[in-house]
Structures are given as structure tokens and as C-alpha cells.
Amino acid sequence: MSYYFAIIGTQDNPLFEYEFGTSKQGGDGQARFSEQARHLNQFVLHSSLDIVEEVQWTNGQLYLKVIDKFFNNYISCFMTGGNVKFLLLHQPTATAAGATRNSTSVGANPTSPQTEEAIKNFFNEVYENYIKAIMSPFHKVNMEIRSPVFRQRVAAAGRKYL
């Protein structure tokens, strides 16, 4: 499965972006998006922001689960208390997309409870690291996160859970 993760600020501006692949079940951690899909990932995530704004008021949870589907791409969302959005676009691999829906593999079924739990754990770990990053006295609201340490920690969370 390929993943595109973005943190979107309160003014719908991107604060952080990271693209990676699955490290579970023999994956090498490399994203397998086609070149055309790579260009569309940002647009797909930003188009789902309207749905996030609708769902956030009906659901009292921070983790909103899968909120949108665009062809074979699923978008999951996590909201912070400060209205910053963590969006994860996940695209099942071609073999996983043809797999049965009863599979417990994280890559085989993007809407299974196991996948939802793995994504929730990923979001929670990234949220903890996000809080640590914005606690810096040099960080301003809606400022892009350029910390290589934060990028490494997001990558480690992706390897650990996804």
C-alpha cells in the first residue's frame, strides 16, 4: 500500500507532506504511486477538506476514520484541538485491491478494523511528535514544519504501524 500524509493548517495551508509505502508484510517502504497520481495526491487531499469540515461537527472524536474515497484512494483524517488536520491518503496495491474483503492484512482492506486501528495508532504517534515540534519557541502558528527530526519520526511511525 502507498501512503501520502499531509498536515493541513487552520488556513488550509500545507504544513508538512510525506510520501511512503508499507513496511509490513515484506514491503520496502517505498510509495508506489504512478507519476500521474503523484501530482493528484495534493488535489485529492485538499478536495476532501470540505468533507472534513462537515464531519468534524457531527463527530465528537479527533479521529474521523475514512472520510472520503476517490477512485481507489481512501482518505483518513485526524483533527487536533487547534483545528489542524492530519490527512492520510492510502492506496491499496493492485494485488491487495483484488483481494477478498475478509482479509486481515492492513494493505488488503483499507476499511477493515485492523487497518483503521493501525491508522489511528499512526495518527496518535504523529500527533505526539507534532505537539513536541510546535512547542518550540521558534514555531509560529501555521508555519511549515521543516524539522528533519520530525520527518524521521513520521517515517518511523509509518514503518511501525503501516
Given for the second form:
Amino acid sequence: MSYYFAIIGTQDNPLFEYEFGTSKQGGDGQARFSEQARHLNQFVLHSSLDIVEEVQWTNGQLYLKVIDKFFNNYISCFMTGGNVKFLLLHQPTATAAGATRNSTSVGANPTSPQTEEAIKNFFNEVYENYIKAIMSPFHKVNMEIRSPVFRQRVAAAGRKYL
Amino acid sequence: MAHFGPGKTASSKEQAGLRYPSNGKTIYHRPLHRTKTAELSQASFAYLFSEMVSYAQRRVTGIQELEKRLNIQGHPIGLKLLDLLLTREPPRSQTRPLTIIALLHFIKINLWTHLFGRQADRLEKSSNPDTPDEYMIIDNEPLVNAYISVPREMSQLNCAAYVAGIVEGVCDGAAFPARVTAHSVGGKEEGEMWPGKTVFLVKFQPEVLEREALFGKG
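Got the form predicted on its own; could you also share the form predicted in complex with its partner chain?
Below is the entire complex, every chain and molecule, led by the chain shown above.
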């Protein structure tokens, strides 16, 4: 199970991106995307922005759950109040998806309530740190987030929940 | 915090001039939620605000420009407060404002309570059929104007333009682009109950109303 996480600004501009793998069930936290997939991921993620724009006005929740699917890539979305999108691409490994469809483990079944809850917790933790980032008086809207501390915090949230 | 030139010392090689506070605490180590309602001194705010007004007043040619500068000072605060106040909501009512009314309620209740310790006094929709895009937030005595006496020759000025900027920031951030201006409407005669009464006129962009009409029915 590998994840690609990106924060997209209000002008559909990327502010932050991070790749990681699962740390549950003996995962080492490393992303297992092929070099080709890594480029494709960016396309898949950004192409889901059209759907985000439709969903965001019908659902006032911050967490919009899985909004898009491209073959085996699932996109979960979280909208902040300031219209910044957190998008997480998750790709269940082929064996996990095939063999254990009813498995409750995070990642094996991308639309199960357990997975939704885990991703929600992940997003909430990132949101908290994102707000701290934008609270900085030197931060302007749609500014790229480069803080190494922020990156560490996102990595820690990924290890904790996914 | 002292300012150092980048890339002079050995340690700055890998961090590219980034410096951490000596105790290792960054903005990420501070809590987002307040345990109790911490209030700030109004006197120090009044002092700071008077400096902000005189700063904005430098090299401006007219009152409109001065108000515009105050507005610009407030704008980023609104953008930030929107997200901050949303997280401080209890999780169940944590929803993004989707309609104009929900947004204005959020401003009247949450934003005002956070900034001034009380709600705004009234919320009105323009009764003029030509301007359905105009809404009014009314504050009987804006806190920012408490210690400001406007000279007679600048009677058009209302320093609450700063607050209007904050409101505009919240509207823009929530994807309801709007122009917000502050207007004094208090009567000047003796015995007037609220001489400093201020109306914040929120004029939404046409696309906001268009979207409202589209999603409001569905």
C-alpha cells in the first residue's frame, strides 16, 4: 500500500507533496510507486480536482471521503475552510485487494469505514499542522509550504494512522 | 529574533539559512486550542491600532486610499481566522459555509465573538431590489473605533475599514468573493444612542449569487 499526498491551493497550484507507504502490518513506510507511476500520480490527483469542485458545494463537511477512482488509484479529499484541498491518492496492493476483500485492515479495502476513519484522522492531524503553518505572519495565501518541521509532522501522521 | 545573512556559517549549509529558536520550539509546537478565553488588553490594542492607522496614513492622497490600506491590512487576518475558527468549532458542527446566510452567520457569531467578545448587533439584507448582492453587518459601537476621533475634515473616514478587511478576507477565503466597506451611520445630534454605529456593507460578486441560485434550489 502506497500513498501520495498533496496540498492544492485555491488556484489549483500544488503547495506541498509527500509520498509514503503504509506503516501498518509490518510496512516499512516506504512508497512503492514505479518511476512511471509517480508521474502519473500527479496527473490522477489533479484530474480529480474537477470532481472536488462539484462535490464541495453539495457537502459542507471538511472530509469528503473517496471522491474519485482511476483503475486501482483511489483519491480521498479534505477541503479546508479556506478552499485549500488536501488530496490523498491511495493504491491498495494487488494481492491485498484481491485476496482479502473483506479484510478490515487499513488499505486493503479503500472504501471500508475503517479506512475512511484512518484517513480522516490523518487529514485532521495534517489540517491542524496546516493551520499552524498559515498562522505564521509571513505566510501568504497559496504559498508553498517548505517547513521541514511540517514535513516531519505529516510523515508522523502518516506513520500513526496509515 | 536576530536577522543573519544566509549561508555564512557551516551549519547553515544544509538548512539554507533556516534558523530555529534556541529552545527548539516552532510554531508547530504551540497548541491551536485555547483552554480558556484569553483576552488581550484593549489599551495596548488601541495603541497598536493608532500606529497602524498613522502608518497607513503616510503618503496617501485621500480618504478612500487610506481606507483601502486599512482594508488590505485586515485581509490576511480574515483568511487565517476562517480556518482557525473552523477548527475551534466542536467536530460535529465543523462545516464549511456553503450559503451566503451560513457565511454571514459565521461572521456575525464566530468571528465577532472571537475578535470582540460579543456578537455583531444585526444582520440585514439590502431591501433595494436593484442590489440583491448587498448585505449589511451592523455594529453599534465598533471596538476599533473606541479611541479614535475623526477630524472634521475627514468625516468620511471610518477606521473600521480594517475590520471590513478582515470580513472581506473571510468571505474571499470561503470562496464568496466580495467587497466589504465600512460606513458610519450614527446620527450626529445630541442624545443619539449609538453615535459610532457602523455598517459593514458586504457586496458579493455576481458569480456568488449565480452559484447560490444554482445550488440553493437543488
